[in-house]
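One chain comes next, on its own, written as structure tokens: the form predicted on its own.
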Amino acid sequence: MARRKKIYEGKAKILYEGPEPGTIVQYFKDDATAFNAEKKAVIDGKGVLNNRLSEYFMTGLNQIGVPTHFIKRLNMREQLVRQVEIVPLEVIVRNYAAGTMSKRLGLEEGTQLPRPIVEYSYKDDSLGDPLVSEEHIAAFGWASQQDMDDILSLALRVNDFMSGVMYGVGIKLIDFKIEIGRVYDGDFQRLIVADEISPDSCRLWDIETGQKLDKDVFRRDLGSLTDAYTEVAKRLGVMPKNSTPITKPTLIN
């Protein structure tokens, strides 16, 4: 498929004009970033793995009636998605304490939470994606109260699906973040899951050993990120169990 005009380039993906109005081609890069892009590397094969894994999760969500922007995978690094207006929030669902929640609240990493906790951060890299409350969201008009009700429902449905899928292959879903997009059918607006769902946007721990199988491997220098993502893909049947990953990272200064 011929490439069209580049619309946007982010830390992990490039968006191109799609073949038809209302569509976008989403290209997955091998770039890895952490700590608001202070740490960077190019990790061979990461984009291929995230493309396949995001396809797997988005397809599963579509099949159970959770609407997403995903249409189809085009090749090893690209997928066709529906063009959406992104709500300027990252929606974070936490099942266990980890990362910034552990630091903020003094909770030991891995502590099971009484129930899934949904948090929101304002999407702005220059501000470090600060946590915001529903009061902020309403006051600044980022989303209406009806939107927030729908976003909460979508987030918890994604959590139910992802938790079950991961548990079935011996992985604990610690937390994850998603983005939500608005689509319009005439005058009618719907909210759907957008961006990606991959080990870049989830914390995944092996149930038996606690081994991290997500981007914390890169953040904390715990080994090969590609090996970790490949393990997730193999367990889910996205990749053959006898496949060998390319594991050599290239650091970016």
Second form
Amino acid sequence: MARRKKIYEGKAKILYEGPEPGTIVQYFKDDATAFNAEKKAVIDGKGVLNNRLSEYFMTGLNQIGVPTHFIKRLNMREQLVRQVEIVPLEVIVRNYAAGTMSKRLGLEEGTQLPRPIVEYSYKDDSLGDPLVSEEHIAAFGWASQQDMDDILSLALRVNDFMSGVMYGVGIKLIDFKIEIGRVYDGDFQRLIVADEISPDSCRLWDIETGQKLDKDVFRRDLGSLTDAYTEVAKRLGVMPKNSTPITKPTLIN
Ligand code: C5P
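Return the form predicted together with cytidine-5'-monophosphate of this protein as a structure block, the form predicted on its own having already been given.
Now the full complex is given, and it begins with the chain already shown.
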């Protein structure tokens, strides 16, 4: 195969030019980072699991009419997605207090919030993705008021979908982060869900035991991240229940 042009390499993924104009190949790496890349590791099989899980969530969203960039999975580590212009915001939805919200507001982790709360941070690694208000977003022109209405609506629909899917397999969706992409259809522009949705970007707790099944396992040294993600994949039927844990990097076909 001809060598593909690399467009961008991030902490957990690489983007290559896609086969058609307007498409991108998204490659999931095994690299895990936390605390703005202060903590790093290579976790065998993480990329394979996140590719599958993101496919599962994005496909479900597409099916219920929430537009996403996902087109199709290509192989174990790669998926074909629509090329988008990323809105420079991390959109975080929280159902229960945890992580930075718990720290910031002195709330015990796991406290149910009165309603889902949507927060925005400005996507800039050198600044540590600071929390920003809609005032900042409007004043600096990162998104228009119409964009913000659309982003809020997308975020809440993703939250309803993800909460329901997870609840169905005995998992509580504590919070998650999504990224939003802008696509142009002729003169018309619209916003769609982009990047990935996986246990790297969600907090997932077992409903019965409270066991963490997300990236906090890595951030807080709570055990095997691959086991946690495999458990999520098995419960969702994304991986056969009796399959052996992935312990070796998988060859790309
Ligand atoms: O760290 P914090 O508590 O603000 O994270 C909220 C949610 O957003 C968590 O599910 C976390 O995994 C996700 N997140 C992310 N990428 C970031 C920051 C947060 O996926 N850069």
